[in-house]
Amino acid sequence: MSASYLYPRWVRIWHWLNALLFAILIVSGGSLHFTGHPWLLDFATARPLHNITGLLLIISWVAFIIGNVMTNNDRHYRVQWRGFLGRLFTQGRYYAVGIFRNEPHPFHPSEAMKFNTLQQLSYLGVMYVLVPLLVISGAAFLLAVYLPDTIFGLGSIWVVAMLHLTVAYSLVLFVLVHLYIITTGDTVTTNLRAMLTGWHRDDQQETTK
């Protein structure tokens, strides 16, 4: 069995705090969107909770960006273009077909690169596109009084609301896929243990040497 230390303490702390913030935002945001549902929070509780958690998410995102730069963790988010399409096809085929045939993983995380190509693209999209859009649209809601009456000929509040809702649904989809991908390691708990301990243990890499 080979082992690599892929997730330093600050990354693990940030990850679990971020997961908690996402969970609160999903519940409180759903409560605001489906006001009055008996299984959700009441509006008076959900609104301030959603706003405060959103502000904490902004702080969390800024801390992530600063941490990446200061620790060189951002190297895992730099796309290697040579052989990119081949790796993308191979990884996509594995998730679509190979995993159900018990084929070996085509990618083995290492300290040089801990994400496969699809993971890297999804995390780049989430952390550098979707989360900033979520933050911007959420902030626009809080500062709605300063918005123009229309944007591109449409009511500004409606535009902001649709952007915020679309991004939110996209992030919920990401969370669901992320939860599934967690179970696709050498064992169901391999990836989860790695994010708890920092160490990724790869049985397959050892047996294929």
Given for the second form:
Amino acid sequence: MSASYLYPRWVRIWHWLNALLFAILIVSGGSLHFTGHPWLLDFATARPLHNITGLLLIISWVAFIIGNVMTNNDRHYRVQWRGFLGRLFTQGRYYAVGIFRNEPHPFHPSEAMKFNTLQQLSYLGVMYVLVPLLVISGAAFLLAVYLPDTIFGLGSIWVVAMLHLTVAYSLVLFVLVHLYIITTGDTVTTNLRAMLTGWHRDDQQETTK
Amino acid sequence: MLFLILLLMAAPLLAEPPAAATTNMTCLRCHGMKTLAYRHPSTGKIVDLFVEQVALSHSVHGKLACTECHDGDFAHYPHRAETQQRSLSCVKCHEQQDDATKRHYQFTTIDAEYAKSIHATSDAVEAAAFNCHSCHDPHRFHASQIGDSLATIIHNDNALCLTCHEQARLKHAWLPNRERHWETVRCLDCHTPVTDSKQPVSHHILSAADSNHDCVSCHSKNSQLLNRLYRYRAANDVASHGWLNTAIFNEAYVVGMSRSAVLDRLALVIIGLTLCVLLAHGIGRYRAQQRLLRKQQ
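Return the form predicted in complex with the partner chain of this protein as a structure block, the form predicted alone having already been given.
Now the full complex is given, and it begins with the chain already shown.
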């Protein structure tokens, strides 16, 4: 068994704060969108809550970018194109087939690269495409008065709303899959512990290396 | 010589005609009294002649002299009948202003819209003497001010309609969340057509039958409300509270405005399917784990 320090303290703090913001935004956003349902928050509560949390998410995203630039954490987000498709296929095949045959994990996170290719691709999509689109459309919503009346011949608020909604639904999907994938470590809680302590324990590493 | 000096000294007194001494205070000496009123001889109604000084000074006409609108001969008391009966035309005066074409509201447009409104076309007895002043008291009227809360603007606006339309509450029994609507939407928002005149609100007040009963015209992607009160209001808010407060406390979200039934259904189906796949995946993993454990035993 080996252990590697994958998640420095700032990454862990950022991750859990971001997770909290996501949770609040999903609940309050759903309460605004589907208002009136008894399980949801009161509209008057959800409105400022969603707006304030949304602004905090902008700060959180900027903090993530600054953190990546200041430290060498951004190395995990640099795609290694050599053998990319092969690794993607291997990882995909593992989740689709290998995992049910108790095959060993094809990827072993290390301090040089903590993400498998599938993971890296989805985090790149989330942090560098979806979250920026989400906060830009959210900010546009809040400051709708500055928008032109129409974008591409459609009402601009409608364009902004549909973008915000589509991205929000995509991120809900991401969160669901993310929560599930956490449990696919060597044990159900291996990955969760890693994000709490920073240390990733790899039981198979030495036998398979 | 002495005569000449006396004449020169007296000249200012002689040159001042009595009418020029009429300032607003001269009028308000009487018209500022709350009790100034009389009973109209033919209708028997009390005609209120009181002008509240503070309200007047805060109104859009606060900087005008009384005599700029009331330009007849008011030197005598009681004022002469022909001076009293002269009608005042809002549109005529407002169209003569230098900045008439640059204003939020074009008075010729207002005139044209009003001519089509139920207030002008109705045969009802109550609507017989309807004119601008029925709603806009020229001695206190002012447009919504920056800094007034949206709730206050809506409340004041609706209170104006409700002073005559006493049955309104009863007639809106069909409206879901009636009180909530009345707190957040002006009567005008449903009771006027959406116009292209670029004016914040139309003066073409519709009859009850012609008014908007369609929930979708506000609770949809082309929300009328956003193009009216709220957009205008948001601009004011940014000016007075700054963009951060406007962003956090903005009141411009209309339920349903950002909703697309197709997108919602599609997203919920995909999320549902994903949950099913994840569940099946988890069960598959659990069974694989069980097989492994059995093999090891």
